[in-house]
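The chain below stands alone and is given as structure tokens, in the form predicted on its own.
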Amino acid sequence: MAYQIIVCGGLAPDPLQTLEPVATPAGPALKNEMMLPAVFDPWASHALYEAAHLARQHAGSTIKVVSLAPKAKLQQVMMTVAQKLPFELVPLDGPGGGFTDAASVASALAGAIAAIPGLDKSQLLVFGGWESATRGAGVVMQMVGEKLGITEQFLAVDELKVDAGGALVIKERVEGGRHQVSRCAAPPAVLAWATGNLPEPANHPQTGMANMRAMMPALQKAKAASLASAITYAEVALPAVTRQTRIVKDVPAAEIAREIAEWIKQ
């Protein structure tokens, strides 16, 4: 069976950068946000690699990436991501920082997916990150599924296999370091991926060139997405660093451990 795989993924600042929140007339943002190097969200990256693996196993499958981010930053990042695997980009030009409202983001993504020509829900699998590197809400994919009318939703997915009968066998993380194995008879379904178990694909310049020939016109025509939000922020700041140090000599290790335990309890 061929699948139509839609991967939802945004951008995140390169984790090696120092991030400093600032207040702006439009709300909180990161200092020099447009100047910060960006990467494709690591959680969404796992979803994309898993999508590529599934598409290779099922001839005729297609992959589309729906991404909400500033158009200029998205173009920069896609020049790298496009070399990993073949896919079609569906860009939305809008804010992509960590201060956007999850419900507004889900509405924009769901609207873009629903507008894709030739969409067939009997083949549709919507992939995305369980959470994100910019926002720990962990609810965007569920809301995308609800807005698309897809009730088969699987969270914290680590593995997906298709059995001989065409059913989806999905392994999800649950409490206690265990996995729950579910069986979904057929698409449509939403899968929010955790880490998966696939390595990052190697760069393939020819694939990148082929992808970019279609991506550049798509980016130029990217629809603007304004995210309405009822959220207000009283203050944004870096976490405070607290350090308590006491230098001691000739104290037994057991006594040090007891003092640490008491400090933690307090």
Second form
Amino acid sequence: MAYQIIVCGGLAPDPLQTLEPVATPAGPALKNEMMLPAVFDPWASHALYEAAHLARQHAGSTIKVVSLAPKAKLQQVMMTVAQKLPFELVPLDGPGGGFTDAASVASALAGAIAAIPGLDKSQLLVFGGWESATRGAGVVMQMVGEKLGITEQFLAVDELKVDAGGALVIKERVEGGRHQVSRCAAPPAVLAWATGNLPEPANHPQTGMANMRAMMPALQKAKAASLASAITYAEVALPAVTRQTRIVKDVPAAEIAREIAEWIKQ
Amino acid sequence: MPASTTTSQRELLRTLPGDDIRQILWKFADRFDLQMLVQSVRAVARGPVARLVAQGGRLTHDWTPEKNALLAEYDAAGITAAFMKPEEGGYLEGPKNLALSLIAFEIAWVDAGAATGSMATHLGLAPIHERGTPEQRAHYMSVCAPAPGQEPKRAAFALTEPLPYVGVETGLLSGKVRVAEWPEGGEPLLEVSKRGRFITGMGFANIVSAAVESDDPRLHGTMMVILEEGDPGIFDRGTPTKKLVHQLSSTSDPVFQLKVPASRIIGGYRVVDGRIVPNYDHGAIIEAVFRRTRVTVGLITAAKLLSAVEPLIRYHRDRFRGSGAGAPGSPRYDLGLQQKEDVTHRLLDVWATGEACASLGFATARLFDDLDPIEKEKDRVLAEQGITGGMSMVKALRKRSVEAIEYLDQRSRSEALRNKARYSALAADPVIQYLALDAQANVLCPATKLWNTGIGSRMMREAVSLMGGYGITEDCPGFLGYKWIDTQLEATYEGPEAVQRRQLSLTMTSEVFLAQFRTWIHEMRRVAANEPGTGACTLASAMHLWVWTLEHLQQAKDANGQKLYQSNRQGVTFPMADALCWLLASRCQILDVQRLRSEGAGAIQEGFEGTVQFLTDLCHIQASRAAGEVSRICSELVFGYLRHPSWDNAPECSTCFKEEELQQIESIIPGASGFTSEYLMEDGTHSTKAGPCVRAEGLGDFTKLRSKLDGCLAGALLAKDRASESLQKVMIPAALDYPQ
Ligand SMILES: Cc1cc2nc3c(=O)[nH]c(=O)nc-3n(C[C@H](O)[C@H](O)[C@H](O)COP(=O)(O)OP(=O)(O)OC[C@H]3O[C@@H](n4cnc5c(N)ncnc54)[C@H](O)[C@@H]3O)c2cc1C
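Right, and the form predicted together with the partner chain of this protein, after the form predicted on its own?
Below, the chain from earlier opens the complete complex, with every other chain and molecule after it.
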């Protein structure tokens, strides 16, 4: 069976960058965020690699990436992501970052998905990350599903297989480091991915160039998404980093290891 | 202290310039194929290449399995195939000079040897690409293009020979070729004997383009021949060179004694009066090859200079953190060594040089991208007139250089002052276009190679010293010590500095180039008029001084009556070539920032003003540095060959005052004697001041130009202070994005 796979994914600042929250008239933001190099959200990236894997196994499947982000940044990020696998981009121009409201982002994404011509729910799999690396709310994909009327939803997915009868066999993370395996008879379904099992595909400029022929016009035409939000932030701060260093001399490695293990147990 | 206490009202640089800025500066914002290539190559450079360097992969001369594994990474990232046309297994359309330059730049950001190694096959194939027959091109390009299930062949370029043969002088060939068999009516079989020295890629190459000379009356002159592993005879890779640099590339001294068919002569051959006459001698081939590949070498050094900025800022800022001597929030904690003006100023010198190197190199690469199709078109047009190469081509082109100069003159005029019909006709003529571009390329290519690697090498040392003792350890963040020593190879291979200076000393005096250069002076004046404080005015004055000096030296003689500007007088021609390079690099840098200023405003959403201001300040710093160099070189050459006056030389004392004359003058106008230079005392001796002063007749114009130039330096150091403040405040990532 051929699937129509939609992958929802935003952008996140490159993890090595210095992130400094600042207050702006429009609410909190990261200092110089638009100038920092960005990456495709790591959780959504796992979803994308899994989508590629599934599409390769099921001839005729298509992948569309729906992304809400500042389009200039999105274009830069696509220079890398678009090299990894063939897909079509459905861009929505709007603010990126972690301070947008999850509900309004979900509305915008669901609206963009619903507007995709030729959408066939009997083939539709909506993928995304189980949370974003920026907001970390872990609720967007569920809301996207609800707004599209897709109630088969799987969260923190690590594996998807299609059995001989065409049912989706899905492994989700549950409490205590365990997995729960579910069977879903057929699409449509929402799968919000954890890490999955696949490595990052290698870059392949040839693939990227083929993708870009359609992506550049799409980016140029990307419509601005308006994100209404009722959220106010009382305070934003970086997680405190504390370092506890003790300098020791002449202590055997085994003794150091034992002490560290003790400390972790506390 | 200005660096730490000045707070300017202007916007400062907020983050290090990102890809969006670079794409506009280096003019590939509309080339998404190249933007992707950059990302793909970067992942290899900052991933597997950086890991291998960090793991000590450079510490052996041998071509290890770990080094060899990088070849597959290069293939997968599209680096190997970037050289080929789509029909040969490549994927990039059109000329590839900018693409290859971007590849070299990205890999050299981490390790220059890897950059060399990744492109060794390109160099080996370049003779076939530039001058090979269509069959040779189709075959060798496609066997070297990676394809699914096919291990690509790799190529090497063998010109240099063991001493005392080919080095800087490429004519001293000891590699020989003879006719081994020549069956009646059939293809001759050649016996090639070649020893190479320092040949890159020999640890793995299966195909070698070798320069050899005929040792047989049935073969004419010199040629390049394709050798393959598997040809009958000896294909000995030789032992690895014990080099101190570029350890992630393979280098050795191979030995070849092989029998190959004459169809392996690059570019083919004719049989004339029973002799095999190659269509191209080895000189013509290497000229066509190096004029493109040398640009990429220049960009290797450029990348390293720019790559030094982030680790240096981080080192300086963090230098005293954790010591207890400065609490968070104190200047010592926040700025560390950046409190010291010398530290920021010297880093700005490194950064400004890196920007100028990159601007010059990428401008040259783009120029070759423009030139390549026009060269083909020119060949086609001339072929229609029965002119297909050799001396007839040289003569035909020479005849039309006057029109090329006319075209440049028309182009530099405002539209109202142009002869439109004439201008359009010249602009539409591929021969004229070729002449104009070729004259530039003949200068810009050696300038990129010479200046980027030579001055780049000196500035890389400066970068290393700014890292203190750490700079010369294997642990240095950003591998700066390695990057420094590697620059010496970039300055040496593919023609050391002397070769580039020699070429420049010829090409920079071409009338077409000089006509172009004069229009560039006006161009810089226009920039200065619209954007004062960019260094463009300083540069224009320095360019004027350089042209004046060149014209003067071409006419002038030294004190012994010997002509000054002549090919064996390298003491005159070489420094003038050096001076020109400073000007060209600075000009390209200013033009790039101009492009950013005009095209970036709409595209860059945040921090644009501060970035442009900072990059403009770097232009100003660099232009004043260039002006200083040019001024020094020109003065030395203009005055240095005049005989210094001496007291013994009677005519030179004819204008000296006598002591009693001075006393009389003093009695009339007290103090007036102070304005005299030399005077003779009553006993006929001179006063014991420093010595007789030079009277430089006919050099008044030079002196005026020079003092004008001095005035143009106004503001350059204020720009440096302003840029210093940016260095102190710019936000940098928390850590380097490649391992140490
Ligand atoms: C790591 C490495 C890789 C290399 N890879 C290749 C390769 O792949 N293929 C290849 O063919 N070669 C290769 N080379 C060789 C390289 O191109 C030569 O070393 C270089 O051209 C200089 O030749 P030489 O060492 O014989 O210097 P020499 O000719 O001895 O020159 C030494 C110096 O003398 C001066 N000098 C010499 N002649 C003149 C002159 N006419 N005017 C003024 N000054 C002069 C200059 O200062 C010059 O730098 C490589 C070299 C190295 C070190």
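Numbering follows the first chain given and starts at 1. Note that the structure is a prediction, hence the values are computed from the model and not measured. If you superpose the two forms and keep the largest set of C-alpha atoms that fall within 1.5 Å, you have the rigid core.
Colleague: Using the core for the fit, does the CA position of residue 15 change by 2 Å or more between the two forms?
Modeller: It does not, since the residue 15 C-alpha is displaced less than 2 Å between the two forms after the core fit.
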